[in-house]
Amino acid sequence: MNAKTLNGPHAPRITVLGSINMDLVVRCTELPLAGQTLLAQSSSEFCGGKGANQAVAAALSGGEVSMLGAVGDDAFATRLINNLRMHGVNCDSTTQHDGVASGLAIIAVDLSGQNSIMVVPGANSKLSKSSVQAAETLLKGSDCLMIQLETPIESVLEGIRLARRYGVRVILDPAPAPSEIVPSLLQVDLICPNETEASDLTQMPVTNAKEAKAAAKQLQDLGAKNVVITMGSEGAILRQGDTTTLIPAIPVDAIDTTAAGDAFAGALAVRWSQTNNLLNAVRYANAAGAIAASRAGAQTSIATQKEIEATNEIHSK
């Protein structure tokens, strides 16, 4: 699994294989019970999906990003694609499917911040193995492939297979955590779960740094070359080879953590591709995640490269 290193001054070429959703957020005083009708306070529409969020994060961090995904033939499709392009993401490998709706997440949020979420995969379920094979040339020319688990597992596995064939670095954000682990799914250069996902994958408790270190070793034993477990305000655990390091979090007043993990992943992919220094990349990504957590919204909370570098510089002194 010898990943490419950058030759020359070009921006890192990042391909994101993942979901594209429209998020419908409804704010209410309390979450409704079964059979109950409530009057909500407001509703908003946001472009989202873990794949699209990470593509935007990587692009804002300075990557040359391509989105390998799918949308439907509804009114949301054009908005979703235009939003990605507005952020500098190439959508030539994003396919549109007739007779199906784009991915949709319906999110109810009460006054305390508790939420209830229903996700309709829609066109995301159309991202097939053959769709990934059709993008083989794109993958071959990439420096890094980013994947999550909101699209069919066969498409994810095909992406991993092709990336390994061409020596392309693979970063897996295992969200949502799979109910059953396919061994080849973890044959990646880096797996980047949060505490809950790490616990689900290893069947081990992950509530503190000591437990996270044990889980990171277990994930490495299961096939991942490197492991980063993000733990919010507790920081991140990085395991490389036989070395485990705790990278402290950057303290912020968290307002909305919706896309903090996606901001972290996108920034990490770009910086790791630029420097080939994973520890440096995790520190940089910590700054990206902290900024996102301190702002409201998903993609609207993601910071630019300039903002991340400024925050990273302040907290590295």
The other form holds:
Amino acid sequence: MNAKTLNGPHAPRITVLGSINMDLVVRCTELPLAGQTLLAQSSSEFCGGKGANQAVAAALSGGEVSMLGAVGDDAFATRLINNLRMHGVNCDSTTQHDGVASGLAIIAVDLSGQNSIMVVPGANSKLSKSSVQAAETLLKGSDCLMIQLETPIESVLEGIRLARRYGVRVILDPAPAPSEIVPSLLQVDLICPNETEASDLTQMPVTNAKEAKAAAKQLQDLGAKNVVITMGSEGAILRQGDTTTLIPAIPVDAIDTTAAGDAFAGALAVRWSQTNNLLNAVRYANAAGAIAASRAGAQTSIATQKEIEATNEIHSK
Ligand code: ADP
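Same protein, different form: I have the form predicted alone, so give me the form predicted in complex with adenosine-5'-diphosphate (ADP).
What follows is the whole complex; the chain from before opens it.
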């Protein structure tokens, strides 16, 4: 696959094919048991979904971002789209579906921070092969396609197929890890799992840098051109050609690692597209992930290009 020459004067054009959800977070003293009704302390609504989070992250990192996704016909749909637009994400290729609810995650969190989560894909399950085909011109004009696995597999595979046809770089964040691997799923320029996903995909233990290095090689053998395995406070493993490198995390006081992986992925896509230097892009993405881990919330924790550059600069000295 030949990636295009990406160093033009324009901001990198990133298309995100993925999920858009509303997250309803309910705080309670303890998680309810089956059949139990209890009073909770509070409820809040946040715009989320891995696709939307990564789109926001890429936009804040300086990308010209388009969202290829789906919402329903409920009140959440308008809020979800407005939120993406507010972050500068183009939603012309996000479709609205009548008679369907927008994607929804119901997250109960107890006093000790334990959670239980129900995800209703809703309109995300309407992102079909033909919706992706309808966005062919968008894909053709993109520098990079970012994909996760919260939309139907046929949309993912069609995105990869079209991107490959036009020489568009593909980054796959394989979350949630698939129960079955279709070989063409891994024919991407970069796969970017966390430790759990890397372990699920390779059937190998991934609990430390040594194991992650072995898993990264295995993912490359399965078809991914480059591999990045994110390892929380340890940083990230990069496998490129025959070289495997641990890029240590930037030390921070982590308070909430929600969306750290999404912040990492969005920043990585933009910086890699801008510089064509993957090692440099992982360093930059480590800074984005560390900032997100040091702040509360999901999209609210994602840093801007300026903030990421400042943090990266301090720690590269
Ligand atoms: P996910 O959220 O997908 O499970 P990780 O927890 O591996 O992903 O985090 C993604 C990236 O965010 C890491 O590779 C690292 O760069 C950064 N990060 C996450 N947690 C921390 C932390 N506690 N300290 C510093 N950086 C972190």
